[in-house]
Amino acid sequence: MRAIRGATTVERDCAEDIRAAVAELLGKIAEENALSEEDIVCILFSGTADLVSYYPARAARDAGYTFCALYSSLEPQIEGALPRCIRVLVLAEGSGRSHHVYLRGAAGLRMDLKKIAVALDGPSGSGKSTVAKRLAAELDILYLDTGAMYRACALAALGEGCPFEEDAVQELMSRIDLRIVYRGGAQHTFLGDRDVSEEIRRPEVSMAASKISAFPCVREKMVAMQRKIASEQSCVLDGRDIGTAVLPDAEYKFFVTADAATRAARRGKELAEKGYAVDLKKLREEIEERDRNDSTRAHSPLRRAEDAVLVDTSDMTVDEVVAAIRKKIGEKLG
């Protein structure tokens, strides 16, 4: 038995909308997996709460598909679904591989389908890094911590006691060996051998990563990994400057920020939880002072760009931002 997913989009909440939809979507599935009418056992649908006036099911035996079992459910309304959504689930006779089929707007919904790369940039403590691991999640698709890449080559200085000079930081960077490694789906940042993980995330490490990705020779060695990464597999990358410089040509792009004490609150909470002492005014301070830092260095500053969507994230919740962009995405796509 062979089991064959599919979804897709309507423009209007009609009759004549979702037959047409259902019928191009079970076509398109009997042709990719060559389905003849003896090989299709049953047809399931589901449908988002915007879809009331007719039963996709309804509309499958409208087009000719009288000699199998049809059933269709309403899905619960969900923050932030895809509008105007029809999924559909195949059981055929036979074996071998399925071919799913993900139409329109659809076509989101299985990332895996199609390689994209989502750009989500912001200030220190903004929650980018907190949204971007849920959003790849949840889109099922790999989450990139640009960010733990320059606090790595931070920490490879500090411990060398390399000075923050254009000469030093070259050499450093000609022989570093630092390697992303994902294991149980969580990305681990390696120097040599050793997973430095948890050793980047300390603070003074957060304040050396500020200068050395200033310099120039630093960002075109971590933007070359990057891109690389990116150009391979469909990915969320979040950073500073990845919608303006790393993937300019990035299909979707957010600028997520918050104001400086807010930043500073959840900085201060994040470190608290691992053991740290926490100074909150300090903390502010070196925010804002980080702040300053990246968006005045000369070589990819951080900023927001033209194209990207300002997500204000200091009165949103980690479920609201991630609802939020993902609408964006589902509407771009659709």
Ligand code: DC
Second form
Amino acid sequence: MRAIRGATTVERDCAEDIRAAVAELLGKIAEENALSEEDIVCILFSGTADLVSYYPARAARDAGYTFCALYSSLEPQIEGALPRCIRVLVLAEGSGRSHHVYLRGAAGLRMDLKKIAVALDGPSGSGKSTVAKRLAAELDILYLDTGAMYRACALAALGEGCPFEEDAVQELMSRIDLRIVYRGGAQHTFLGDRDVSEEIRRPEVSMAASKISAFPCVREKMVAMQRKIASEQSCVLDGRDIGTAVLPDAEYKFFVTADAATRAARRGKELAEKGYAVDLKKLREEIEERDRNDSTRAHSPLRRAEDAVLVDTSDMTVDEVVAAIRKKIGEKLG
Ligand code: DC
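Next up, can you give the form predicted together with this ligand of this protein, since the form predicted alone came first?
Every component of the complex follows; first up is the chain already shown.
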């Protein structure tokens, strides 16, 4: 026996809208779970208390579901509940994984079921990785730090004394064994058997990453890996070119930025916490140089996608940025 859940919302409390919504929801559930008439044992509906004009069970009968038991009930009136929502539980014969279906306004109820991509691009030190990590945790989806991948390429090059020239970099990329592994929800970056997640944060790796990421052979390889990861699950990706090149069709795109002084101060704090000596003036110069490298390179430069929402975090706390981005995501989902 399979138990399949679903939900949808209607614009208006009227028979016409409820009929259409129920037919759409049941149609999708049958399609995604490859259900035939014989499989369906019963369909149980509940509706929020603001839906009083038509029984969802009757709408199901109208839609041709006359071969199984149908039942509707009224939900308690919970404060803050999604309005005009119809929920369903379909019991069906057979085994295998159930594909639950959440449509329209109800899609936001189960973000874990809907495959989405959130692209967060922006310059170094804009706070995007902190925000991306928090956002992914709150949405309960994967966080992919794409900068870590370019940093690992740079570390491999530095470790081998590989010159930053096309042929040498290409040769390195043809044999690099770079893997992204998740442990306890946290991203770990491996070069061969070596977990380099900490090493790639070293200041000299930052500048080398900016340089190596300009090589098309590096970008092509990294972008293919990033697309594969994003195709397998919902995730928040942070980088420079996610919204423009890696996932131009991402549903949610943000360009997170801050002025150079704020960014240098943030990076400085981060490095000081890790025990590195910090020269703020030098850090700011380096950040500006990386900005120049990243935004003037020929291949996929750092650029705000036209449909990305601009978030200037200079005078915002992390909590405020996360809340602003979540609000935008919620508005689009609604
Ligand atoms: O975000 P970060 O500082 O860890 O990134 C390191 C470098 O990698 C950055 O200077 C530019 C490059 N990068 C890129 O070109 N494209 C990405 N999607 C992510 C990072």
